[in-house]
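Here's a solo chain for you in structure tokens, the form predicted alone.
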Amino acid sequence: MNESAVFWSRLLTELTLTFHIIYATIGVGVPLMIMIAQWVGMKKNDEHYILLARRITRGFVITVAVGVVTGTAIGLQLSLLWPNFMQLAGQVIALPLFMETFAFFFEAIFLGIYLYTWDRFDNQKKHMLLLVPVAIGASISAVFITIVNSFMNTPQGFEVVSGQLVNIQPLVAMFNPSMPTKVAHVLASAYMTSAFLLASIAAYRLLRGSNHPYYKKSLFLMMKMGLIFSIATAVIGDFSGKFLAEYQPEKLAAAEWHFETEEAAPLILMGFMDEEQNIKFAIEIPYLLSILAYGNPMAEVTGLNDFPEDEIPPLYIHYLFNLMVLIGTAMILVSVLYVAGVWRGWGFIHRPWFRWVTVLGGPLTIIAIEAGWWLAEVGRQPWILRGYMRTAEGATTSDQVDLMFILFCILYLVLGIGSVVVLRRMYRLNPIEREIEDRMAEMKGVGR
């Protein structure tokens, strides 16, 4: 084992996943938002929603292009940085990896057709039908890549003979115990994050002085979608807690700083831990951890002291869990207030301070997504394939990984800055006011 190679391999993989997950989340969630916007526009015969779908699609293409590059980097790094893991488990994860690629191309083909057939259908319903395979392809792509991750957490569907995986049953391996909750949580959180990101853009434009109905409608629609999917994410998160209690109790105990096995276990929120593992300034809620883990306030929850010391995940995942839950809860509250405020006519939701809260919701949900994925990956440590191969055992022994890290840092910096510059320029040069004027003139010309 080359400790330096292990360190840089882990660091580069973390960097790549952290950067990629932004574009992957947008890639999964935005197609559904586009389809909903166009459907609402046709249902209400409202051109603003049609244009919303059109404008989102243009920006979405840019994020897809970047996502392709970062996704390719992940595949490359699996082979270069984790060759021992791929040698052991490659035959098992090959099928979902192939299916993920197939789903992406399926999505990309119909996205291209959808993008280049605007105004070429007399019946807009036919054009909207092209979005169905785009949304399905994006979601199915996420399903298959998440299956790979879930297999790493709860591997099954094979036998181990002389250190090799044999008698592999691909479908059994794919439909492993963590697959249902992990896939559902990834999809719901991607839809939620995309909705709040689009809502934050609309709120920002309103703050900048634009009082156009387009942005007001966009904000209301996306806040409603964000509310629906944030509640769904929270509900699925509860199921995830019960899954962890049964299949990865050490991860649950580490995330909750639960050291002693006990009944009626309390839930520890916030706080911090010193070097002697003394917990300070935390909020302790009686019985809640037992309820979260088993749905029973008197249930016994296994503590960290019952696990081998070298199999306990890093305890800082508690902060990641708290950050994820805090942001998710805050966004449910913000979206409830906004949607209820529109329906009830509350004036404060139009105040600048509340608009700024809505604007911050977009970046905050991205942070929550990052915290969730860090929690999932760091919480699996020290395993790369839980129970079979440790992370250090799966890594390369090359001395050049630090150089790769620098090169990929440069690549991600260029991609990140480039995508932001292109998107800002695209929308700044074609504001909604001008596009609506051009659209009206075009429709009048057709009418003549």
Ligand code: HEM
Given for the second form:
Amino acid sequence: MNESAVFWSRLLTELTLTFHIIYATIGVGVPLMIMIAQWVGMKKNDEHYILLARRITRGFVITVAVGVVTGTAIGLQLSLLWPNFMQLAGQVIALPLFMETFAFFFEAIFLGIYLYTWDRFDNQKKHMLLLVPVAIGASISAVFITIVNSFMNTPQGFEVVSGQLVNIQPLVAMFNPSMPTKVAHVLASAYMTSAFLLASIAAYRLLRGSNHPYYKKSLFLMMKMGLIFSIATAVIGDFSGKFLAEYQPEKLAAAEWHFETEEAAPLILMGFMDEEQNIKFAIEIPYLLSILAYGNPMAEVTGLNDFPEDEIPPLYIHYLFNLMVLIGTAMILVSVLYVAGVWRGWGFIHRPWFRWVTVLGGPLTIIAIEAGWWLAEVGRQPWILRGYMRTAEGATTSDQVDLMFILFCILYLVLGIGSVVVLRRMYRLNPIEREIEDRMAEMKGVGR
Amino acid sequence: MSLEVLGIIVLWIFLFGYVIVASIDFGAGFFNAYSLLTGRSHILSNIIQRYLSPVWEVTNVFLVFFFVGIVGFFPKTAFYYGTVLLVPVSIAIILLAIRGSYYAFESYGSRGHKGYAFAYGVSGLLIPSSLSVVLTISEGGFVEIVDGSPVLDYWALFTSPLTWSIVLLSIASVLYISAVFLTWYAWKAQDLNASELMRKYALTWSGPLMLMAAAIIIQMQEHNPDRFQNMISIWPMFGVSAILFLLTVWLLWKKRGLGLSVGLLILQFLFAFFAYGISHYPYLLYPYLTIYEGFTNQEMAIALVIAFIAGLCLLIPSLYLIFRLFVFNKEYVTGNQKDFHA
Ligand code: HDD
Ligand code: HEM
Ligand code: HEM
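Having seen the form predicted alone, could you give me the form predicted together with this ligand?
After this comes the whole thing, all chains and molecules, with the earlier chain placed first.
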């Protein structure tokens, strides 16, 4: 084993995944939002929604490009940095990874077509149908890759006999216990994030003096979507917690700072832990952990003291967990207020302070995504394949990982800044007011 | 046919697909940069944009398919190649990332500047170079097993003439494939200036291509006599490839049957690529890993094959659709249509 190679491999994996997941989440969620916008536009016969779909699509191309290249990077890095792990796990879980490439193919092809056929068909509906494979392809690829990740958490579908893997069942490996909650939670949170990101852009334009109905429609539509998917995310998140209690109790216990196995366990919210593992400034709510874990206030929840010391994940995941749940709850609140406010005619939802809160929602949900993944991945440590292979055993022995880490840092810096700059310029050069004018002129010209 | 052989054939076909579509892309970038330098960019850039824009992401997926597939069918490759290839493949990833994203930024975002176009063109030659090193390594002689882990001997690799011949061959192939294809594409677009220019490039690069191919076969004799014997024993395939090559050049020379010449070009590379692949059999990494030792278990192999067939049923109609819309559609290619870009 090569200690420094392990260290740098972890760092590089963390870096690439943390960066990829931003673009991947947008890649999963935004096609659905485009589709909804285009569909609403057709149904209401409102050009604004169609334009909304079209403008989102343009920006989407940029984020897809970064998603594709960083995805290619992580796909290769899995073999470059974790050769031992891939050699072992590949025998059992290669199937979903392989199927994922077909989903990519499908998505890439139809995205190319969709992009280059705006207005080519007389019937808008035909054009919108082209987006269906894009949205399905994106979501399915997320499903497959999340299945791989769930296998790392609860591996099954094989047996180990004297160091050899035997009796391998690829489908059993795919449908492992953590798969249903994980897949559902990842999808719902991706849709939620995309909705709030788009809402955040609309709110920002409204704050910046544009008073165009286009942005108001966009904001309202996206807040409705955000509301639906944030509730779904929270509900499924609760199921994820129940799953953990059953199958990965050490992750739940570490996330909740729950040390003693006990019945009627209280939930610890917030707080800080000092060197001696004393918890300060925390809010303790009796019975709540038992309810969260098993839906029963008297249920027994396993504590950290019942696990071998070298199998306990880092305790800082408590902060990540709280951050994610906090943001999730806050966003439900914000979107409920907004949607109810529109129906009821509450004035404060149009005030600048509330707009700013909405603007913040976009970045915050991205932070929740990051916190969620870090919770899930760090909470699996020290295992790379829980119960079978430790992270350190999976790593490469190559000596050059540190250098590669620096190179990839530079790459992601360039890609991150580049994509933001290009996106901003793209929309600034073609503001909505101008595009609507052009559009009107064009439609008169054609005589439709 | 055994599952091992079936698996490697499938992967080899997709790698071939990548070689062709990526070569067109890489070469186009280079010619674009070159024509900028020589002040003829107006001739080419339009054609290149029209071809590349809708398909660039598809190109990338061919590569992803290959490397995901090879780890799926032959998990041991992850161990051998994963360990030794960290540096060359990381460099290739970085170049691919810069190139791909820059392309999207440029064509959907905003016009960039000459320096970028230049970097873009050069990266199109560096990527095949760094990827072709993988093939060189697979020939054996550069990897040693130390304490149970494979270690790459960089010094031997970079001082071997074989390495550099393969690098040069990859560059010559990229430029040749791309030039022949674009000659035809520009001709279809009725852009005769561009077509003529590309025809000249194609003829220029045909010489170096054959020279490098011959050089490699000769060097193989010294580097790895076993592999050389294998190559000799399937000489008819290389022979067919050479004949197809001559036919293509002849057609280009006569400015006749440009569509046919693209077909012959693809066949030529198909024969050479498979002849090379067959001569490599059964080794994935000479002499440590064969396709039989490296193969996954039966259950997974069958599952992968089923998934593959199901996937193809989705893929082939979709690929047909995109090619019909953007490569074989006269209206689109000539730019007579309105621009329907989002
Ligand atoms: C917008 C993002 C977002 C929001 C608001 C939430 N989550 Fe989450 N959560 C994720 C995004 C996410 C994620 C990024 O999708 C993760 C990482 C890995 C995974 O399976 O999903 C995740 C993981 C994750 C896990 C770990 C699952 C595992 O390791 O197997 C649990 C227990 C929860 N979440 C629970 C919740 C609860 C109770 C929430 C209440 C509101 C919540 N999440 C909101
Ligand atoms: C896309 C969202 C994902 C993110 C953001 C993510 C993030 C992370 C992070 C932060 C770690 C580091 C844990 C630590 O060092 O304590 C990690 C570990 C790891 N993850 Fe994930 N992960 C994701 C999905 C996956 C998937 C789908 C796979 C498998 C196919 C995977 C493979 C790994 C591996 C091999 C490690 C070990 C490295 C390590 O522990 O540092 N990850 N991941
Ligand atoms: C270890 C984990 C991961 C690996 C190995 C991986 C691999 C890849 C690869 C190879 C690509 C490029 C495909 C192409 O060429 O088109 C890609 C893109 C993508 N990935 Fe990841 N991925 C990982 C994690 C994730 C996760 C967790 C999600 C979803 C939640 C995701 C969603 C996507 C999407 C949607 C794209 C397409 C690009 C886009 O539309 O933005 N990936 N990924």
